[in-house]
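Heads up, the chain below is alone and in the form predicted alone; it's given as structure tokens.
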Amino acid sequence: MSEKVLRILVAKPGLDGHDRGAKIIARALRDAGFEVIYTGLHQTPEMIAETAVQEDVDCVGLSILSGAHMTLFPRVVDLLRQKGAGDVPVFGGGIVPDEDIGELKNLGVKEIFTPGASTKQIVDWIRQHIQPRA
């Protein structure tokens, strides 16, 4: 029996209009053998959580540059819990000040990748920490 390919949702929450980083991550994850669903720009947390449930993803990666990470990231985590998908890990990347990372992790975000993180670091982290959902 072949190993299940991880399904990863890559999303851009909020009004941030810059998606180059998210597209680079989505491509790197595809190149690493993961199945990637990319939502495109201007997604609400509700849209992201609904897509995660509908697509039965194994994890959600959020990309943000706008500074709204302390609101949007925890909101996605909370909505996944409300939809019965609280076991879907959420990780994030973008412009997140170091002083916010600990609080985001306390609120349920599994990992934060800041500028300078390589695509290899992100792929390696996923391989080490994300398991296919049953």
Second form
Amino acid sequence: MSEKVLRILVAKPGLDGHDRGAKIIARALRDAGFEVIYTGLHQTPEMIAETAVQEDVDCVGLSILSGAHMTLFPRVVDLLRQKGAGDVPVFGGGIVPDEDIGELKNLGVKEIFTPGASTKQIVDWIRQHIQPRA
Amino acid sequence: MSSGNAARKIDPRRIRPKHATISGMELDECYRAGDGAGVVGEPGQYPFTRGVYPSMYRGKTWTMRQFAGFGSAADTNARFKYLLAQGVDGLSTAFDMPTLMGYDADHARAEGEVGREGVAVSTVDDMSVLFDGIRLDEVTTSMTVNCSASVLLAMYLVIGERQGCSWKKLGGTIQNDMFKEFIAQKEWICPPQPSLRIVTDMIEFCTREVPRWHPVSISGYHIREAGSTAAQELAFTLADGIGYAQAAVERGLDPDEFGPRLSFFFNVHNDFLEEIAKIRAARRMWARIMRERFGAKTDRACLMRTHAQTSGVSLTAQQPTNNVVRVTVQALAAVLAGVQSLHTNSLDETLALPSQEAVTVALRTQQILAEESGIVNTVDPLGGSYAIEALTDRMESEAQAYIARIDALGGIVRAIELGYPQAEIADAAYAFQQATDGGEYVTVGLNGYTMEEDHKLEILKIDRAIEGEQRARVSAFKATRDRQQVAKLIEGVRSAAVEDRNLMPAVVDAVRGSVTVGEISDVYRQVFGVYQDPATV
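Can I have the other form now, the form predicted together with its partner chain, not the form predicted alone?
Starting with the chain above, the whole complex follows.
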């Protein structure tokens, strides 16, 4: 077991309090063997980027159900870049209409999971796409 | 901020056995005489298991109340008028996240959120546009807002004044259930104790000044949506109700006066029999709580009037047309359980706020039940069913065990501070997700009977320009005010908060003088402090 365990930040940007999904994902990722840090609710993009850098995470998962994803998801990506952590992949989940997914990916969000995604799909995606940061 | 401990292990008993309800409650193969309560009772009689009124829907069909709100106040006003024209009996307002969290649209934290999850209301002028052309003494209105509820209620009262309606004639409900915010919905400003103080101020104020208003709607809905079982929803809702009634009694209010002003709000999920049993048990338990714990003498004070809403989380993004069927089954359960008002969800709600077409189907579902199904013609048709009565008893005893645990912890405020209901819900939510991912619980279209090509719905789009327009409106509104007067009114709210006087008169004065949602919420933040999410997983 020389492989480094991935550190993942699960974060809730914005004002909405729907944390059922974020908490389930955080727990499922832990059960899958990852190290998980959960920010709690009502985080600004600045707080999330700061935590990602301080905790030296390998990726950031954002959960939002208020419809503010087009503003807040790209903001987290930008702030990570500004802090020299632009290589930290950001993925997201929540109520995100199909038509927004392409635009979010163009803005640097690596993947979006929508209602009905299983925890296994998300765990598998992380295993395939996320490597420990150099 | 917590980096957290290892996730709690899930009790294997929580995993759903084969013939169990969606909450994991195992059922007998067949129920027989003697399995249920010996005494079923009568509708309209204490403890109201069979319903709160003797004639139930023969006397009055339930209120069809569709929750609506998006974009600007003008957008939502148009939706309200559409719904009224289509036959809704009552309005129900969904506010956007900044309004719900006590921020004006021009605040930095509002960015990206304005008008997206509900209607944007920062000022009394926004509220005026929201209800333009709707006589407030001719409709009843429900407002889903909690930590900033005192301000939104004040705005409604001021709009009523402007229309020439006496406060005594204004009827409706403001959700204002802060306990369930800490437990489940998680929109808050200040910590539990001062939050309870504001709720109690509103109960006291409305009991005296706005007698047709329900100042709190004790809500299981969000508890269930956050992932609780049916028994947890029932138990935590009643425990919250006990908390408010206790605070009101400690304030010196008479249970026979405030009791009839308390209202409830339950979820109606997929599991038909369990949901009916839950609501029947809720009525019986609450009646006994009011009489036995709080000494209410009149039956009116013991009678649980409840709103219900079909379950949002039960709907699927996959094959969304099937959601119409889920909503129908859930609405049927609500009606057979004897609710007083009902919101039926729209088939597109896992994708966006409902489109006009989708909300029309949802409303028509209720109208079909009322007009065509025949279930309104006799009261509590399931009363005396062996299975229903036995399950009603089961729900009661399971919920009673949770309430006893919360009592032992020192009451609901302490239980919330300890994170007890929150942890129970998170565990149940995770167990259900595992049952879904493992295929033990089948959801049609999601993990069974799946299809490659999904039918694409036309969803409601919120114009991104709305945010800038609303921000500009709020800034312009603020610029035209008399600054000294505004400062004086804000000081009035502050001194009422600090001196422990009932906040509502000062909040109403402030709103009348054009103080905003964000400005009054800022006073609460400064005086009472800001609650932080414990961030446990």
